[in-house]
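The chain below stands alone, shown as structure tokens; this is the form predicted alone.
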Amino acid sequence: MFIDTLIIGNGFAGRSVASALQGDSLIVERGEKFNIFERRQRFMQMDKTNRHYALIRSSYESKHAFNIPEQMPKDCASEYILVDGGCSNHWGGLSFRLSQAVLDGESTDFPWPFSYKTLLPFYSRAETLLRISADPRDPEGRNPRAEIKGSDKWHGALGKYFPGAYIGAQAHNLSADNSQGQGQCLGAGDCELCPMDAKTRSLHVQVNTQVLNGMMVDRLRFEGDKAVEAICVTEDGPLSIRFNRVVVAAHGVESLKLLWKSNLPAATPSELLGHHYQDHAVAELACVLPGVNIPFLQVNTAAQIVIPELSGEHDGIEYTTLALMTPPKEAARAGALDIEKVNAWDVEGALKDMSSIRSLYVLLEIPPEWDVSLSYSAGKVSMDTAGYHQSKIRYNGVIESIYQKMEALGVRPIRSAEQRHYMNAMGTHHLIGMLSMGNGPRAVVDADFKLKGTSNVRVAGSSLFPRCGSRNPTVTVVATSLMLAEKLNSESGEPLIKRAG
């Protein structure tokens, strides 16, 4: 078999790449295809002791023998699936864009090799093809598909103590337009298995691009610099594919298999290959806005707030709060109860403070400079989380930056509700960096998505982030595969395509 262009990978990358590009390609994908429905119902008739588990390990375990993911250390709480699709399966619809000050940081060995604004015009295209919805007071000048119903609710109970607060945008289907194959949004959370498929997943993006299925590509044999075969591995027995470009858009980890199995050229760094690991740490916080009568769950799609004025940067870590729609838990509700207040027989007044509650979570960056880190050997990847902890105390003092920030703000920290999960473990399911692009020393790929050493690989995805802060990255990795699609087209001497999908 022999293609013009081999796109490795159905997710967000692969299919977003595949959406805009020009000529003769092929995507393939080592998941089977699946009917979300049956997924659905799966997971409603499990066990949901750890509902956690019962999501991501046994809702979309896959047919094929190959198909097992990495098991990560018990340190990191990441976790993915190999399905058709991927990982977007089971993603919430959060739609952030990285921000401008990650994008156009001036770090020595980090930076991104193009700024917020030239990535300006792909990311609108993005959320474009992710169908969002938003807030009308997104501060990001977004063209939403649809609007976020009852975010003035929020806005009015909000504002007196953060007057920035908008609902971050989701890529959830508020339209009654279903052409794509989604349903409608109707706020009944579960989004990762949403029951109407209203969240969009990359299956959802349109593409004239011929899809195999249950093909995983075991490695690359390069002849010089040049990819000229995709050795492939399928129920069948094994496969190969010719080709002329190829783009690794498998899941991070997978990806970085795939080309550690490569009989890879000189040239490419292949010391660098899987450092770098950023995806996110956590804690939750909790706080009372006096006051404030706190409008629970009324919007008309599952969605978080983005707090501004809790957000930011300190000691070089950046981190986005965000407060939770849903009602408190009970150690917020326990340390907000006023004792003094009930034993002034002030009991009216106690109960309204209940009706003031905040329940926040806090997602904080990673830096690549700790270097968490991945390799592999004898068939197995291994995770180096050293650099995590021992940098993991810096978080406590922008906990610390946090509460400063909300008692000038004349808001209450609820202390005693706070969880510093960070101080135990890891991730958020955002297996970010590893083949990082740009033009620092720790590059693998270069500006042009090329990994370096090679005439004929790019990369998309990712893994290619060479820093993502504190946001969420699927947007960035739409919006950087249609970046690339783009490349390729000019290289191809097709021209560029325009469409959002």
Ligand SMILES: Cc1cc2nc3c(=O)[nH]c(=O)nc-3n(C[C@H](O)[C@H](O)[C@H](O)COP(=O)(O)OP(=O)(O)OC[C@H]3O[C@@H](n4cnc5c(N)ncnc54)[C@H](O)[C@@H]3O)c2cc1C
The other form holds:
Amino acid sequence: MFIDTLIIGNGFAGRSVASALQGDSLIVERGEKFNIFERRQRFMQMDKTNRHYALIRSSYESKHAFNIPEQMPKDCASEYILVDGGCSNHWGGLSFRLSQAVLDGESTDFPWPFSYKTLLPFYSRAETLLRISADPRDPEGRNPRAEIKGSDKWHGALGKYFPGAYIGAQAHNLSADNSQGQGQCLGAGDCELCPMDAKTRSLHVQVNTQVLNGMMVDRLRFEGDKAVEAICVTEDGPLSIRFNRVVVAAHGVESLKLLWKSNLPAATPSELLGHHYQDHAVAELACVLPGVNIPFLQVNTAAQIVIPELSGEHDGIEYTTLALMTPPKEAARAGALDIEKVNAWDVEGALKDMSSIRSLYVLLEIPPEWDVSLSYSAGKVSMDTAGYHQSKIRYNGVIESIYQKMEALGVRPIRSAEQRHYMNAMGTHHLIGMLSMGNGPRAVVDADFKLKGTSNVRVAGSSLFPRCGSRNPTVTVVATSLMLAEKLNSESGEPLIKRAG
Ligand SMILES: Cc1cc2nc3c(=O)[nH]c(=O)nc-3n(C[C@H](O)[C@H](O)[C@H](O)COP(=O)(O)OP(=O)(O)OC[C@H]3O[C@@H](n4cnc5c(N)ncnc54)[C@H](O)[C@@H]3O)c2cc1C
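Same protein, different state: after the form predicted alone, show the form predicted together with this ligand.
Let's see the whole complex now, leading with the same chain.
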């Protein structure tokens, strides 16, 4: 079989490239096709003693024996799945761009090769593809296909303390009947296996490209600097596909693995592969907003509120604070109860405070400089997290600065309810970095998305990000994939023009 452009992976990265690519292409995907509602049925019948595990792992097990994801170490909570459409099946849909500070930052060894402004038109296209529903106050200048309803109630409630707060945009699966609303999302939760299929998945991105399912690319075979063949594994035995150029979009760990197994050209800086893993670390905090009545259940969608007043950068670590829209945990309620008020017979006042509690979820950057890294030896992937553990103490400074910001705004922190998860583990399923792009000394992929030392291997997905900061990655995965497709289109245009001349 020979194909002009082979795309490996049918997740958001691979499919977004395919959606904008001209000419002859093929997607190979190791996961089998499946029906999301059947998976939901299977989940309903499962042993759910460990509900999280059932939802995120067991429900998405592949029927193919070769589709077993790598087990991350105990101090990395991130997971991924190997079914058709990849992690887009169980992502949460929270969609915001990387910050301008991160994209434009001249950070020493990890600068992006293009500016926020250059990426902007691709962000707009990505947000249309993802069918973003946004708060009218979303500051990212979006042109939302649909508006999140009920956001005014939250602005009204939080505005006294956090005038910049807005509901984080969501990628919603708008139906033909409801192309202007906020999609099918009813805020039922379980976004990892949505009972309504309400969030956008990669399979909702329209492509004219054929997808071959149940085919795992084991490695690429190079002749000199050119990859010429993908050596694949299927249930029916090995198979090989020859191509003119290839896009590796198999996501963090698996993109790396197939490159590690390939006879890469000597000029590819193989020693840099797997370095600078980024993801996010997390802390949960809580606070009381005196005098505020939190409007629980007033927005008809699963979402979080971004609080710019409690976000920023501290000690070189970017952080984003999200307010959860669900009722607070027991520890926060216990911490908020003012016993002195109760003892002074102001029970009503003490109970009223209970409706002013806000739970916060802080996403903390894992800076690329900490050099968390993956390596591959004797068929096994390992992760070195020493750099993380040496530096995680610096997050304490971030948390203290958030508390100071709260107090300066008149917000009362509930310190007894805090959970510094980052002290034990990192990871929010964002497998970022390890194949960094750019002009910096640590880059393995150049500014044209080409794996250095090769003439025809491109990389798509979050593994490219030289620095992610504290934002979720997927809108940027889609935007950069569209940018890559445009580069490939102009590349294939060149020879045609020359031949015609
Ligand atoms: C629980 C969870 C919640 C999340 N929530 C959010 C969120 O709210 N917001 C956000 O921005 N991001 C979120 N993410 C991250 C988001 O899901 C990913 O950024 C995104 O799906 C990555 O897309 P991708 O195409 O790069 O990778 P994937 O979706 O993993 O797709 C890669 C595809 O390649 C296939 N593949 C792998 N290896 C091979 C091979 N060797 N040969 C052939 N095919 C191969 C896989 O089967 C898969 O289909 C979340 C992730 C998880 C797990």
